[in-house]
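Only one chain is shown below, in structure tokens, and it's the form predicted together with ligand NAD.
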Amino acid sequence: MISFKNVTVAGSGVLGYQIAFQTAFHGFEVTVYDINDEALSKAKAKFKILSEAFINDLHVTQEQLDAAFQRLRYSSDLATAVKDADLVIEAVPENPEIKIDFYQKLATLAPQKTIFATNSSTMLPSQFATYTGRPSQFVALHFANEIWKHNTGEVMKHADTSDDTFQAVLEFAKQIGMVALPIYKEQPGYIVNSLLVPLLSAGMDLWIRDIADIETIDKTWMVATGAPLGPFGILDVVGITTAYNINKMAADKTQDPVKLKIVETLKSEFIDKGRLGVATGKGFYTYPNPSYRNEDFLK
């Protein structure tokens, strides 16, 4: 089986810096690539904050963290960043033009052996496969935000991904502490969002049509399935802005009156009032003590 030693993470934004640190922590030599040194300095500062989360949430030792820092390199020159890479994980902005431009450059600069993986949440690997110059060595590897805690590693093939690439990336996902989740065919939203988006959407549909209030909807789901959160508790974690963006895209496309009302309400009652979910202390619930955590909520 193909195995990796040197990994380059391209893009050190919200997800990229987490992927880089997680990978270095688990023993790989990691090069962090971003467009300029300013972005790389930001990543360095974020690694320090992330270390605290590793200590608090995973109870890791300072020695383990020091070793992870020793394995991190930085470069804003793509040729230098990928010259020894066995694997490049792409976490550049969710914009098709930026991604295409990135893959066109990467295709000419990376060694022939290098495998490429995209972390794109909403685009499919087949959209970029030809630009990589090596479609059989290209796959999606999708992480969730706060990857050290929410450790899903969804590995998704496109039609031309080779089995060797697929297996190697699944193995790599396990090696960096992910639960490796093989997806054999392209699926927009992978598994997690294929399940989650319809659930959240159904919850909002019931709420906006005044079928039931949010607490009753959440309570129903929690009692009936044993789930720790209902759709509105989850929406607060995901963030109202993300929910707004997803619904806005659907509403613009379909002009469905229920979706349009959801979008309008999320904007006027939540976004405009700073109620963005757990992150701002207020969304559908108020934090840190949301009512669904009350002892008698489920009675």
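Only residues modelled in both forms are compared. Residue numbers count along the first chain shown, from 1. Only the largest set of C-alpha atoms that superpose within 1.5 Å between the two forms is called the rigid core. These figures come from a predicted structure and were not determined experimentally. First, how it differs from the form predicted alone.
- When two forms of a protein are overlaid on their rigid core, residues whose CA moves 2 Å or more are considered shifted, and residue 51 is not one of them between the two forms.
- Core-aligned CA deviation for residue 220 between the two forms: 2 Å or greater.
- Here the chain acts as two rigid units, and between the two forms the smaller unit rotates by 25°.
- Taking residues common to both forms and aligning the rigid core, Cα displacements of 2 Å or more over three or more consecutive positions between the two forms occur only in 193-299.
Having looked at the form predicted together with ligand NAD, could you now put up the form predicted alone?
A lone chain is what you will see next.
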């Protein structure tokens, strides 16, 4: 049975830094890779904030957190970051050209033993398998946001993934506190996003066509289903940049005028103005006290 000790997480964005900290917390040696030292400095700051969430939500001890921090390393040099890696989890931006470039570089630098896992939310592992140089050692491993609470670990094969790789990554998901969810065939969006993306798309469609305002759309969903967040509250957590990238791919493919308007609005009114969601304190709502948390929001 393949086992892992040294894990490299490539990309320290919305999910990358969470994956890295979760993995270190559960006893693995973790190297965080990002493109420059500025990005790594931001990751370190986010780890400090994340440790508070672990205390509040999981009731962990300071000793456990200190041990996790001791297991974290940082590098902006890819060769250094992966030289001892048993597993590389790729969490770089949701852009196929960026991912292809990353895997082409990674293939020449990682030891032959290293298994690669993509955390892509929207793209299939088969899109990148040949660029890895080791298709049988390549699989998808997808997490929900706030992974320490919403602890799904979706592990998805592509046609050439070996059974040993698949089973090893499923076991790894369990070892870092996830509910391991095997997906035997490629499915765009895995299970979670196959259910979630249509909801978010429907919400943005209603908003951009002026059917209803953001708060009304969210209120409707929350009241009708008992969900803690509506689609726009979820989008703020996911991050506006991710929403933009997903919609841009759909707009480029279909040239649908509604999708094109969504993309244009997300770019000009949100991304260009630094309104990227919870991470920046402002997206569709303002944080840390969004209006959907007000006592009378659902009335």
